[in-house]
Structure formats: structure tokens, C-alpha cells
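Next up: a single chain in C-alpha cells, the form predicted alone.
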Amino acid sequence: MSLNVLAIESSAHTLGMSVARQSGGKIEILSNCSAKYPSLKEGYIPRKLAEFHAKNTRALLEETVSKAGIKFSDLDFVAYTRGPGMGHCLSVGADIARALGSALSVPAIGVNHALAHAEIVRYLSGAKDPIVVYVSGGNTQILCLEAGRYHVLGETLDMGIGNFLDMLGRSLSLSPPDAVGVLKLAAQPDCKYVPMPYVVKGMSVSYSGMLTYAQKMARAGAARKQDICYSAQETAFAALCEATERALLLKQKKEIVLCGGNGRNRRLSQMLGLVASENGARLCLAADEYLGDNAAMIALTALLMAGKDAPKKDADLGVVQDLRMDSEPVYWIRKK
């Protein structure tokens, strides 16, 4: 018996669709598309992220099923993010599968964003028991996994590495005005490493204040651009190996799974790697088109919150700004 599942992403600026199946104890991804809202000056406006994705529903609905190569009515259920996220970008998610479903005669299912950026890394690389560390734009978190469920030994104490990142692109002026910005002319040659404001409490980071030396600095013209962005990224890092090292040798983990959109910068990736060697373990990496905002994330942990049957029934259907993800239990999971 197989069981497909079509998922939608909208917890932020990303609108995203994926069919995923599960036959034999295997997921397989069978399409995975999305739509993005333009990285602009502004910033993310919730209004205009939930406009763009209500006017893009239809043609990725299309687009999603053409690609996966099977019908509508060979769906057997729905499943869409629940939070965390922006509310209105939310909001036209839940909209979306209730609708869906409807439609089809087939449940939905409510499924916690972050909890699937960590599955579906840690089930792509065949992670038993790591350590995760969650880096996206909203989250920064150091988990493990006891007791049924994902427990945050540490985290950020005021502001996510990706928006950390993404304001501190935003207030040079960079091309693009975001984190990908601060990449690029951090990734210059010439850079040059100038001290900034580190804060390790524990296992837990601190961004805030090397974002705020960080603008005093351009706005005095005491550094290049370049040497703000390439000095930045490289503290913020060094900060979050620095916890993520903790965080390992306390619990002897042999896994480190890095998962969230900002896994797809090479420079942490590397210094991970690095944290990773050399203490026996091994880091887990999925392909960049699993670590950003997508919908394949959300399918493949719907699929693996169902197990062999699909829902018999709509979960509820609410959304959840604030969803953490020590808050659900990881049932499907048995550690030896």
C-alpha cells in the first residue's frame, strides 16, 4: 500500500508545494515547487508575502501535480505548515488544504515547520541520534532528541542568525539586501577580520549587540563593507560552533544535523564540519533545495507523522505563530 500526500509551505515568503508518497517504508519526493516573494529593502511586509501567495496558489497547485505525475484523486490526504511563521502567510496555507481537502474528500493535517526542517535532513542523511542545529531567519536553536521529543539544550536570546544576517545586509545597502548579500562580500579575498561583540551564555547565542556594533561602524565608515560583513558572519559562527561544540561532548553525540535556510551557507557548513571532525562525529547534510522554506519538508514529516494509514479525519486546522519544536512529540522515532 502507498499513501500520497500533497503539503503547502507558507510560514513566510516562500510559497511551496510538494507531493511526497510513501510505499514500502520509503518516501520518495515526487515534485517539490515554489513561488518566492523578491528579497527587497523593505524587508517582508506580511500583507504583501500573503497577497503573492494567494495570487500564485493555482498555478503551483498545477504545476506541483503535473510534475509529480499523478491525479488529484490520487491524493490521500493534505498536509500544510502550522506555524511558527508570519500569521496572514499562515493563514493562506490553512486556507489553501481546507479548501483542498474539501474538495477532494480527503483530510488535513496540521504540521510543525520546525520540527520538519530537522526531519527531513536528519531522514535524507540517515541520522539516528544527532544534535541539531536549527538556523533559519526567525529560529536559532541547539536540539537533541530524549524522550519522545526534540529538547533545546540552547538557542538564540534575542534574534535568529538569518535575521541577524538579513538586517545587517538590509542597513548597508547590499545587492541583495539580506543575508545572501552579506555572503557574497564575505566571501572577497581581501577581507579583512575586525573584532566584534561575542556572546556565549551556556549553550545559547547573542546576535543583537554585533548587530547594532556592527551598523555604528558602517555608519562611521570604520571599516569596509566587506570586512563589516566578512568579520560578522564569521563571530556569528564561530559563536554558534562554540555552543554547538558544548552541546556535543555534553550529550556524546556522534551526529551534528544542520538544517534551516541559512544551512546553506558553505562557510558554516565548513566550520560545523570542522567542530564535527574533531570530535568523532559526523555532520548531516541534505541538498540545498531541502534546507530553505519548502514544501518537500512538510510532506515527507506528514508522511512520517501518519505512518502506514492515512488520517482518518481533519486535524485541527488552526495555525500557530509561535510553534516550537519541543512542543511535539517525535513518535515515529525509536532510538536503540
The other form holds:
Amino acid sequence: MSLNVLAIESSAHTLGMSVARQSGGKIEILSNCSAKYPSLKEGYIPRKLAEFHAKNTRALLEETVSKAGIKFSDLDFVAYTRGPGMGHCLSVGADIARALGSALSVPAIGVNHALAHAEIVRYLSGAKDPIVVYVSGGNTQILCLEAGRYHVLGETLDMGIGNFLDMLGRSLSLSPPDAVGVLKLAAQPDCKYVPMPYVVKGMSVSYSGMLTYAQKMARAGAARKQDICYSAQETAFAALCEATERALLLKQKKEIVLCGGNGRNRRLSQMLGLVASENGARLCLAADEYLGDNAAMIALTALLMAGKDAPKKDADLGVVQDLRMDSEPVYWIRKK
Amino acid sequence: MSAKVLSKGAEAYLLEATFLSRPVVIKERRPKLYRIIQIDSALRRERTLSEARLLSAAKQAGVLCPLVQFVDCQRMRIFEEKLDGKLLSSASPAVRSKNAKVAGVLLGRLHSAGIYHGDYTTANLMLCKKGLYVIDFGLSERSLRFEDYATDLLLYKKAVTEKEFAAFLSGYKKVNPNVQAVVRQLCDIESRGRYVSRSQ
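Given the form predicted alone, state the structure of the form predicted in complex with its partner chain.
Below: every chain and molecule of the assembly, starting with the one above.
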């Protein structure tokens, strides 16, 4: 007995679709396709993202199903991202799920995007009871499993680490004008460190002060762009690592799961690797395609939620922009 | 001087040794390999010096805390009086709630003296014969901002039950006349958290 799901991810700049199969308790990702809105100087305008998603729906859907090597009639249910994300974008995914569900007469269910980021890395890396470091554009959280939920131990007090780096890249007019541009400059061989505000409060971090400081520094011409990028990145990651180390020791865990789009940053994973090895823990990673926004994580989480049988029809196929990870019971994980 | 490692925290190693024929605890901030040396050495130096200064300032404010005996700025070590007690975090729930009010009084005194602790949880409160001690001033700073005081309260709030926090606040209120402003700031910080319901 096997279950096939088609999932749609559309919370932000990426429209993703994926087919995954659960059989005999094992989950296999059959296809994971996506179309990403380009990074522009003006940033992301939700309405334009939604138009992009809607325009790419048809082609991506056919590509996803054919790559998976199945027919539409093989699908047992459909999953989509309920939230968190931008309302315009989320609505497109929910619409696709509703339409597919009724066209194929199969149930559709909503999945928490943040939870899916954590679950795919946890599942693929085989982590049992980790500290989760979730780093993406809008989110920066340090979590652990407690009482059947992901409990937030610490998080950013203002902006997500990805937004911080993106905005820095934009205000320095880098190419591309985002975190990737910052990373590229920070990797130059002759970068010099200039002191930046370093904020860790308990297990939480804060980045808005550093952004203002870096912007002022750039305007005043007090340092070269590459020095600002290098220093900002090192400082931001060091603060996150320190908060993670505290969480690891406080909760006495032996695994760190790194998830979210900024998990693809090699410097960050290197630093967290050192935090792990210094404390006798293991850093759990997954391939890049499962770190940034992707639909495979939605498909996998939907299968975990469903268990053995296709889920019942979801009564509420809406979207929730401000859905939190800690509001979601993770009943499929049994600790110890 | 021989020293025995007592424990390894996120911030520093705690070692046990004898200094001038007295038992001491040495808090040593060893380098963190994950961060670049410029960030690492500045942070370790800053924190070691400020911790030593704030420990004595806290004592003057009437808060029980370990006595500083020596500061080693080469290896970033603080030699402190060795306390004999039990951490509040490992005490029974009954003992914890009995001491919640005192914990509030101590924090209130620190804030009244312009010191915020930075890591005020039950893991940094030690129950000794003479009373409840505040330990680990590693993240403390001098501050007159309600925002910083409220951050202390928030961390404690997250670490204890609702009832314990109420008792804690009643103690805090007794010694800190600014309690209303601090609690208002606390609500403000909570509402800033990402994706928190903002119905107020």
C-alpha cells in the first residue's frame, strides 16, 4: 500500500511543485521542480510574485508529474503551503490545490511552511531529537522538540537573517542585490574586519541595528563594500552560532539541524559545524535543493502528517500569513 | 596551580582550584573556533572585564553574588569565591516557586542599580546557606533602558510557569519603582516577536 502526494509551495518568490510517495513507512521524493522569481533591485512585490506563480503553474505542474513518472490519476491527495508567507503568493498555491483536489476528486490539505523546512532536513538526515536552526529570509529561529511541538527557544527580535543580508546587498547596490551578492563580496581574499554591533540576548539575536550601522558606514565611505559585507556576515553568523551553542547546552542535545534557504551558505554551515564538534554534537544537513523554498518539503511533511492513509478532506483550505511553527503538533515524531 | 574542570558552559569553562589557600571557581573564556579571531578576542576581553566590574557593583547594590578575587586578562579568567549551593533550575518545583519572589527582589535591586543581567534564568540563581545568589554576570551590562530590563524579565518569564512569574513580579515590584514602565516594555517586546498574535 503506497500513498502519492502532489505538493505546491508558493509562500514567497519560489513556485515549487513536487511529487512524493510513501510506501512501507519509507518516503521517497519522486520529483522536485520549481520556478524562481528573479532577484531585482526593487525587491519582491507580492502582487508581481503572485502573477509569476499563476503564469508558471500549468507548465510546472505537467513537468512535475511527468518527471515523477506517474499519472494524475495515481495521486492520492494534494498538499499546499498554508503559511507563513505572503498572502498574494500563498493564495495562488491554495487555489491550485483546491482546483486539483476537486478535478481529481482527492482531498487537499494545508501544510505549515516553517515546519516543513525543519522536517525535511530532520527526516533526510535521520536526526532524532535535534536543536533546529531555521534560517531563511523572513525567519531566524532556534527550536527544539518539546511536548510534541517545535518549541521556539530563541529567534530574531526584529528581522530574519536572510532579509538582513538581502537588504544589505540592496543598499550597497551589489550584484545580485541580495544575500548572494553579500556572500560573493565577503568571500574576496583580502577582506578586512571592521567592528560591527553584535547582539545576542539570551538565545535570541537582533540584526536591525547592524543593518543601520552598516548602511551608515557605507554612506560615509568609512569602509570598503567588501569589508562591510565580510564583517556583517561574520558578525551575524557568530551571533547566531553563539545563540545555537547556548540552546544546545541548555537542552543537552547532540544534533543540530540546519534548515532554511540561508542554510546553503557554506560559511554558516562551516561555523555551525564547529559549534557542533566543539560540543560533541552532529551537524545534520541536507542537499541545497531541500534548504531553500521547495515543494518536496511540503510533500514530505504532508506524508508524515497523513501516516498510513490518505488524509480526510481539509475543512479549511485557506491561507494564514502569520502561521507559526510552534502552533503545530508534530504527532508523528516519537522521541526515544 | 592545578585546576579541575567543573563544567563547560556555552560561554566559558568553569574550573575549580585553590588560590591564596582559598577554594575558588575560575571562569575561563576560551577561544571559540567558529568565529574569527577579531570578533572572538574582543568579545572575550570585553565580557571578562565587564563581568568582574559588574560582580562588585551588584554586591554594592545588595545582591548576593560571588566575590571576585583576581582577574587574569591574558587568559580571560576570573577567579571567584567558590559557592556551596544548588542551582534553582535543578531544585524541586516547590522550592522553585518558594524562591520566585526573592528572585524578583534580586533582579529589581540590580535594575534599580542600573545593571541588567542579560541571562537571568533559574540556571543562574544558586540557593546557598546565606540565601539566593545571582551568578554569571557574563552578559550583564550597565544600562538605564527599560528595554534591557524588560529583556531580563522576558527571559525569566519564558523559563518559568505563569504562577512563578507572578510571584517573581510581586518581588520585583517591591524594590523597583519603575515596574510599570518595565512591564509595559515587556509587552511591547513580546508583540514585536514575529508572527505573534497582535490582538491587544
